[in-house]
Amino acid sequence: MTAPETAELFPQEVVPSAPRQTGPGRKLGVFDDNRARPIHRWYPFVEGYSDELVAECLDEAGSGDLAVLDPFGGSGTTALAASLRGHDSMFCEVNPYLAWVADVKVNVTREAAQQSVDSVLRLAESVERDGVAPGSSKHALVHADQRRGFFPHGVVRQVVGLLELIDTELDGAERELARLGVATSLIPTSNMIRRTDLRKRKAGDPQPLPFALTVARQLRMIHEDVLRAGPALAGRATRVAADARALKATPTPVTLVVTSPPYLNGTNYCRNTKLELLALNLIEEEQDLASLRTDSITAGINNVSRRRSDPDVIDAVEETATKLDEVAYDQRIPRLVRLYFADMRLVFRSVRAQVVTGTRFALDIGDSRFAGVHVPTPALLAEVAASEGWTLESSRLLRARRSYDGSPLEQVLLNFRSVEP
């Protein structure tokens, strides 16, 4: 066990509220600060941004009633930040595990705060005292582990055994919270490690943590946070669609949009959660990830499908894509670029149909580089958005980044405003 791994799972200092930081060094574009915040810290999300970024957007939108939408909901940072500040929210999310995490963090926790969650604490005490009895060998996660060696010997049966116990002994909000405690313990106790992408641990990586200790501490954390922060949850979160490109309707007109779409050639965040998806029976086998990939924005090289028809030509994108046609080491790369912006145009279009005129759309995004060709993602998104009824009001640097070849890249917050159709 090394300090970074331990700190990631069990933050030592918990910030009970969300004090606003000022000045340089703020990490609005990354999840880091959330690791010390109640409820946010249950599931450290590599692709997430800070609670404070959402808080800023909410404050700038005014003190009245807001209808907040996150078209790429992830694990619910926007939804949770909105709820803690008294606002209902809506979100889209393709990944069923992440959508479930968001629902548990906001809606289930809100419900649990109104009742006893002592069963979660008693489960933690039982696991610490007695360990975990092995479960069925017929579970999908066990079958996957037999083929791929995802866990140290015996651990996968403990995972299944505890999930079976939870299903038998608990119900309602306590059941969902306990299941989240198991799900968020999977990667730290497995032979896998999440370093942007999910991969096998190497010799220099931290060793897997013991399952019983890890899940018991997660359950204690969840119990503590429900008691301390759960009563502050005032807003509900509603999943209004899986695929943001296909968003058809929202229960109420949207008045604020805050999101971070998948970065171009970014993390395959469905594949990254395959252990959780299998453990919770959200997919039956790894091959089921293919359908989630099809339903996702074409943001990674493995998302480029021959089954997709060629997208409509976007003139602003073609200048970059044609350069890649000439130099790319993989001909999927220029197609990836074309499909990504075509998909994002559909998102801008579907969201515009749900908002009132004058709605702010805050979008966190970074640029990319392939084969020496810079892809100015924020600038291209601004042009695509303009064609769908959004005008760019400002662009704010969140942090400097580096590409794999060392070239400078940026992460920015684009602020759009919807205009008259």
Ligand SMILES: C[S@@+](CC[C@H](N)C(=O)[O-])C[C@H]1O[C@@H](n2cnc3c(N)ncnc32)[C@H](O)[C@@H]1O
Contents of the next structure:
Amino acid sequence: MTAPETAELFPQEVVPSAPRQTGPGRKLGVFDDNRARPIHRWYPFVEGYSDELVAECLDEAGSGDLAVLDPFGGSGTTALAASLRGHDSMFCEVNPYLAWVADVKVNVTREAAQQSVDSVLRLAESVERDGVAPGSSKHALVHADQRRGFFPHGVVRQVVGLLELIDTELDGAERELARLGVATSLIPTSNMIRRTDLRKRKAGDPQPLPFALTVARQLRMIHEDVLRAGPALAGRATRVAADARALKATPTPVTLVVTSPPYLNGTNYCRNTKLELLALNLIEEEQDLASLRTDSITAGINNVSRRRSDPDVIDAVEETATKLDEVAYDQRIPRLVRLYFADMRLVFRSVRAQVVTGTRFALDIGDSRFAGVHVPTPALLAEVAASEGWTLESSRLLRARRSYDGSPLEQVLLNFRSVEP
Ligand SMILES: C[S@@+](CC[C@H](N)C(=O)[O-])C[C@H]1O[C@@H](n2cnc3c(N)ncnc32)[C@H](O)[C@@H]1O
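For comparison with the form predicted on its own, provide the form predicted in complex with this ligand.
Below is the whole assembly, all chains and molecules, this chain first.
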């Protein structure tokens, strides 16, 4: 057990209602500050943004009821931030584990705050005192572990044993909260580690944490936050589609959109959560990740499907894509760039159909670099958005980044407004 890994999962200091930050040191575009916020901290999601970023957008939208949409909901930061400030929200999310995390953090916790959650605390105490009895060897996670060595010896059977115990002993909101305690303990107690993508731990990486103590601490944290912050959850969150490109209709007209789409050449969200997807029976085997990948925005080289037909040409994107045709070491790269913007165009279109004219769309995004070619993602997205009824009103620098080759990149917040089609 090393300090950095422990700190990652269990932040020392918790700020229940952290004061609004001001000044240049604010980290709006990253998840960091959420690690000290109740409920947000249950699942530190590296690709997430801050509660503060959403709060600012809500404030700027003025008083009154808002119907917030996040077409790339991830771990539910937008939905949770909106709920804590009294607003209902809607989200799309292709990854069923992340969609479930968002549902538990908002809807299940809201329900749990109206009742007793003592069983979650009692479960933590019994796990600390007695450990966890091994469960069935027939579970999908056990089969995957036998082939791939995901966990240290004996841990996977404890994971399954605890999930079985939770299914037998708990129900309703308490069951879901306890399952979240297990799911969020999987990677820290496994032989895997998140370093952009999920990979095996190497010499020099922190060692896996002990399962029983880790899950007990997660359960205690969840219990504490339900009591402390649960009553503040006023809004509900509704998943309105899995694939944002296929969003058809929302139950109410959307009045504010806040989101962060996958970055071009970013991480593989489905593969990164394979342990959780298997543990919760959301997939039966690793091969099932393929269908989730098909429903995802094409954002990484391994998502470039040969089966998919060529997208329509987008003039604005062609200048960059043809440069890549000439220099890229892998012809999937220019295809990735073309498919990414074609996918994002479909999202701008499907979201535009759910909003009235004059609706704000705040989009957090960064640029990329491939084979020495700069891809100005924000500028290209602005052109693509313009063709779908969104005009760019402003762009604000959130953070300076670096590409793999060390060149400077940016993360910006693009502010669009819907115009007459
Ligand atoms: C940058 S993350 C969003 C993080 C989120 N703002 C948060 O704080 O948790 C992008 C998300 O988009 C999801 N995604 C990818 N393709 C999608 C699609 N076609 N429809 C809906 N969600 C998609 C990914 O699974 C990932 O969770």
